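For reference, the chain that follows is the form predicted alone, supplied as structure tokens.
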Amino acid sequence: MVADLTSRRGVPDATVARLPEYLRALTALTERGVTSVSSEELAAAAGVSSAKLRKDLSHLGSYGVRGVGYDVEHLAYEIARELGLTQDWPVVIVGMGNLGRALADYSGFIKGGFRVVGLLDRDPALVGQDIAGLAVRHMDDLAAVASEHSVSIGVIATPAASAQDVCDALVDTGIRAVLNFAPCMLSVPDGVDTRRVDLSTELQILAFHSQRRMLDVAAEGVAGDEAAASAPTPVGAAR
């Protein structure tokens, strides 16, 4: 939702899924009392080029001080403003498996802006266990809790095979952003923002990467070996 918005108002979709991550380094910054950054040092926490980070900022606006670099708190506060962060956000979790039991033990949520005010299942073995605080509700509630709490996001972290049926039932109760934890693709009709989070996926990814890695080590030492057998005996060595 928010990624659909600011680029609505120019700001590139791939500059959007940074400004987390320069929120992300410029939060540690102030925790460590740093008051002041430059371009490259707050590129290089965020692990961009200098360039694309000031690319980036230039479509929010004007921020940093030739010479100076950037007042950490401002910038923080002006990227957090323009993700939507400076209002409270309330959230929904639907499935209360181990993932979703984490979801809302999860502290990031708040600290982010995000406060989670409903738990739901459909299993009947859950409803009424507090967890994090919170009872979980049975999901005939779904629609009483999102409009006591004006819900805005709604999370899924059910199996796949109920993720669509549980998508369906958010966007009828008005809910337009969903962050999905189950491995499917979800339909949902134009005005409604989707964000998909694939665990399997991202490791799969990793262990591609972790296998080329080890290929690349293995092919250097069999060219090593070969460079070392090829080499021209010493005159006067031993055969």
Ligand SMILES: NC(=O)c1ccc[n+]([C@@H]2O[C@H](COP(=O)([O-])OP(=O)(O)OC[C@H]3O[C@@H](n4cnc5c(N)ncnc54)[C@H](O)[C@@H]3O)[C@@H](O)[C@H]2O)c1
Contents of the next structure:
Number of protein chains: 2
Amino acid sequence: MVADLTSRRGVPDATVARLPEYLRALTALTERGVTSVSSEELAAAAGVSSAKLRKDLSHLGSYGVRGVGYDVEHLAYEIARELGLTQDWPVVIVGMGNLGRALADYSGFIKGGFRVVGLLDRDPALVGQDIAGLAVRHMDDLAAVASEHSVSIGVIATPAASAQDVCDALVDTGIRAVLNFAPCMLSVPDGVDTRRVDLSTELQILAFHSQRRMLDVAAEGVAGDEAAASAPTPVGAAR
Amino acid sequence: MVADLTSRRGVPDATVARLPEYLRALTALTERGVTSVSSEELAAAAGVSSAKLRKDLSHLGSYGVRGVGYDVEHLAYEIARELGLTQDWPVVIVGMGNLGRALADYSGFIKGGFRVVGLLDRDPALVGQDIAGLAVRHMDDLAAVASEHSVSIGVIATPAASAQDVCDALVDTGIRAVLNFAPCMLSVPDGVDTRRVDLSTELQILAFHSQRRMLDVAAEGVAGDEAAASAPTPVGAAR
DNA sequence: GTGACTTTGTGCATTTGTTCACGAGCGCGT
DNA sequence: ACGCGCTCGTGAACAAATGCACAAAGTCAC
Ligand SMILES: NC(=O)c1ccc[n+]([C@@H]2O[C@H](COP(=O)([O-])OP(=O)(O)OC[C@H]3O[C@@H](n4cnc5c(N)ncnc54)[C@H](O)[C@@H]3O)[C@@H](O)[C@H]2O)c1
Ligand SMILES: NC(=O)c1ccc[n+]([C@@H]2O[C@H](COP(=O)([O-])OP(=O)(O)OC[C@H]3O[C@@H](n4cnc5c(N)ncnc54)[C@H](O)[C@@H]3O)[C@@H](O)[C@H]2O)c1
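Let's compare: the form predicted alone is above, so bring in the form predicted in complex with this ligand.
Next comes the full complex, this chain leading.
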């Protein structure tokens, strides 16, 4: 009934999180000259099951051809459009330390509409330095930089102690999407979206699984009997 | 009946992914001298709902006191133990480019048992250089470094083109947990766990939400004429 | 000791995500 | 033209995660 209007916003979060991977796989196929791909092949390339892939793609529309598969270029375009990569997303990076510098150099930005238009730091010694072809500006210039390029995404690469302040400043300039590399929570007003990337968190999750594997093996060695089959047959390894 | 034995292993993935954040929040509280905390407070500090927090913690055991809350130090210890942080996790980083250097310098490693014991690259110009107090070794020495320190986690910070080769080499030395910063899928044998961290993916997810917000606002502005709505008449863009 | 008050831990309903299985649509060979 | 084999799209079953609400279990004041 009302669902018709909301058809576009009805893309599940879990699906959105996988779209970038599909897009990357499609790009790789394009570079290898492949023009058509089946859900089975693409799913393998992206590390998911084919059923999941098809369900995901079905949320965007019907871009496949039954009996044939998907046109690589066309599907890539549709996913890019869904993700908003057909438009321009000017980005600023705040904090030009070790990490900020690496991020500024990262060429992966270019792929898909992201354009670094500002590098900021509060350290006077860094201001004016040239990094990846861009002059570092002082934090005080944030508002100027932001309005000059109508920046839409902010990246925080400062220590955790400064992250909330920096975030507040970004939000004040009208930025509504923040990617945070500092190991801390950010509180933001409604309508602002933040994501965090944290090395330490990832390592801890890996450690948990490693430990569990070790305990399982130990238990299995003692128990012995329960090892018989049970046949859960997990396919993918990464998780 | 079987559930008793597996009760410890039965920690849901979604819960595991949040434990590091709880631990971080608890550490912050300890530093501020707080010794006791309620689920409400801790949940706020970690950015989740208190019900979710309690359910998560209940999977580890009953470490709270009704009417009072949780003992900060004790809970932190229990979470750390569950994550395996009470033991040592020697780590190697492969690829000492911009990113690898930043990672090697990152002090967040130290927190919780992670110890960088090896920095590796295949570029002879880098081998022997001192980074963060460690001498860069050549890739050929990987097996030696790994067995010398019984390395359990490998971090890949090389370009995507080399990532699979590096991963294979890591797995060959017996490493069963890999953190991959290169923008590509890794295929690994069963029993090996991989996670990927990708800036570009995160930006794309942010872009999606930003775009949706913009479309929603636009749609809301036009709204009021819900009458004509039915399915086959999309407003702006094709579908 | 008792009762009022606080906060945990958890059963249950709801929502969200995944897997399965199969019908529908397409290209191709004959 | 027409069936045949292939692969998409999808509804229905299943599983996981979340949110809700409250009884159980503790503290504290007196
Ligand atoms: N280095 C890594 O590999 C890594 C990995 C994961 C997370 N992190 C996190 O990323 C952040 C940056 O790490 P880093 O190694 O680059 O640190 P760093 O100390 O080398 O650099 C921090 C930079 O931020 C600037 N800065 C500090 N406060 C500021 C403010 N209020 N406004 C503007 N600029 C400010 C400083 O001048 C400095 O240049 C830290 O929070 C760290 O925990 C780093
Ligand atoms: N720089 C970033 O901010 C950033 C962010 C996200 C992802 N990434 C990804 O991380 C990776 C590293 O980025 P970077 O900017 O540090 O690149 P870089 O080119 O500066 O460094 C790569 C290093 O890896 C080494 N290397 C290459 N092949 C190797 C092999 N087979 N064995 C051992 N060492 C090898 C090279 O000698 C070089 O020192 C890339 O895949 C990049 O896409 C980088």
